[in-house]
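Shown next as structure tokens: one chain only, the form predicted on its own.
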Amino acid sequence: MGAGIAQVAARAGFAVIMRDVADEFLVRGVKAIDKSLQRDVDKERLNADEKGAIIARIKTTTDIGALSDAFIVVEAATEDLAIKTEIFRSLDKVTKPDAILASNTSSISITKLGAVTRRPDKTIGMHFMNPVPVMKLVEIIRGAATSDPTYEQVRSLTERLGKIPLDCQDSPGFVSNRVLMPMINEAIFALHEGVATRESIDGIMKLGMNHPMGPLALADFIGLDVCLAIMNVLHDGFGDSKYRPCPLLKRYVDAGWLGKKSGRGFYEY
């Protein structure tokens, strides 16, 4: 998703620095951006010169210090509080005092992330949807200390990126995943209990509810490890058994069957 965010920002005319922990991830990200933009060239929504200009606006680095002049940093790391906390501490040290620190987290508390910095008023959630270049929504999440100017700047930026900002308060799972993940989890329970096959469960939701993708296929696309992490945030945050992750989901994650990215999840790829 980080590559998708970089692509959208560069396409909107911004100079972008894409930072990751290893060069191999950066190479993969640039390839994904090139492939995505080439589809637009092939469909004549973009010409080759425009594509080249967009890619030229994106610089890559493994040095977090290279972000020192950024006016906003959008973090899109693994959905793990400890990892994100360490990143926010590091960003707080290397960026300008007036820089905004945003997280693309899909469930973790913005208030907690802001609290480990010296700028909780400039910390906010920008939850993009996947795939970022295609999906219009950005869920904007204010932490307890997020200031009005930070919120207004981020709303304005979101619109400049060609996205639609919709607001919610800092609560486990926000709105999108508080509603989506229990549905996916219940579909996994239905499979776990032998209520129906994976094909029937997904087919019923697609044909009966007009969903473009069934919940089990969607879980594979998101990543089963991410689904489990979000369910754990919901379960821990609300203390309600209705958010208990399905044992089958835990089993698949333990087996390394994480979905499309690992070649196997509820389906084989």
Second form
Amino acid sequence: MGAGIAQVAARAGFAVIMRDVADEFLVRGVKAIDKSLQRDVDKERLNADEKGAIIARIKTTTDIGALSDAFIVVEAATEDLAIKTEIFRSLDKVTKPDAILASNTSSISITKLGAVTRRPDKTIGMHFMNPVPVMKLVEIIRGAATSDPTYEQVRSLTERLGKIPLDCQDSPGFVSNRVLMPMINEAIFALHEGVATRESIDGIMKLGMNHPMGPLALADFIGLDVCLAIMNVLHDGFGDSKYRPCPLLKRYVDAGWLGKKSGRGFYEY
Ligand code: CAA
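Can I get the form predicted in complex with acetoacetyl-coenzyme A (CAA) as well, since the one above is the form predicted on its own?
In what comes next, the whole complex appears, and the chain from above leads the way.
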């Protein structure tokens, strides 16, 4: 998702620094951006020069210190509280004091991330949807201490990125995943209990509810590890057994069947 966010920001004319922990991830990210923009070149919605200019606006680095001049950082690391808090601590040290620190987290508390920095007022959630270049929504999450000016700046930035900001308070899973993930988890339970085949479950939701993808295909697309992490955040956060992750989801993650990214999930890729 980090590559998708870098792509939309560069396409909107911003200078972008894409930072990751190893070069191989940066190479993979730039390749994904190239492929995504090429779709638009092929459809004559972008010319080759414009595509080149967008890519030229994206610098890559493994050095977090390279973000020292950024006016905003959008963190899009693994959905893990310990990793994200570590990153926010480092960002707080290396960035300008007035820089906004945003997280693309799908469910982790923005209030907790803000609390490890000296700028909880400038910490906010900017939750993009996958695939980032296509999906219009950015869910904007205000932590307990997020200030009105930070919120206003991020809302207007989101619009400059060509996206639609919709805001909510900081609560487990926010709105998007509080509603989406229990549906996906329930579809996995239906498969687990032999209620229907994967094709029937997905077909029923596609044809019957007009969803572009069935819930099992969508889970593969999001990543089964991400789905499990989000279910755990909902389960822990609300303490309600209705959010218990399906054992089949746990088993697939244990097996390393993480969906599209690993070549196998509920479907084979
Ligand atoms: N980059 C750029 N463009 C892309 C793209 C990408 N990675 N993937 C698809 N597209 C474009 C295509 O070029 C095409 O554009 P046009 O119609 O303008 O020509 C359009 O998207 C549709 O693509 P396809 O025809 O190839 O395929 P499709 O019609 O099956 O659509 C899809 C693909 C957009 C992914 C669609 O299946 C869909 O909307 N799926 C649901 C996605 C969804 O629910 N996302 C949210 C997941 S939850 C999340 O992200 C948050 C979280 O916290 C877990």
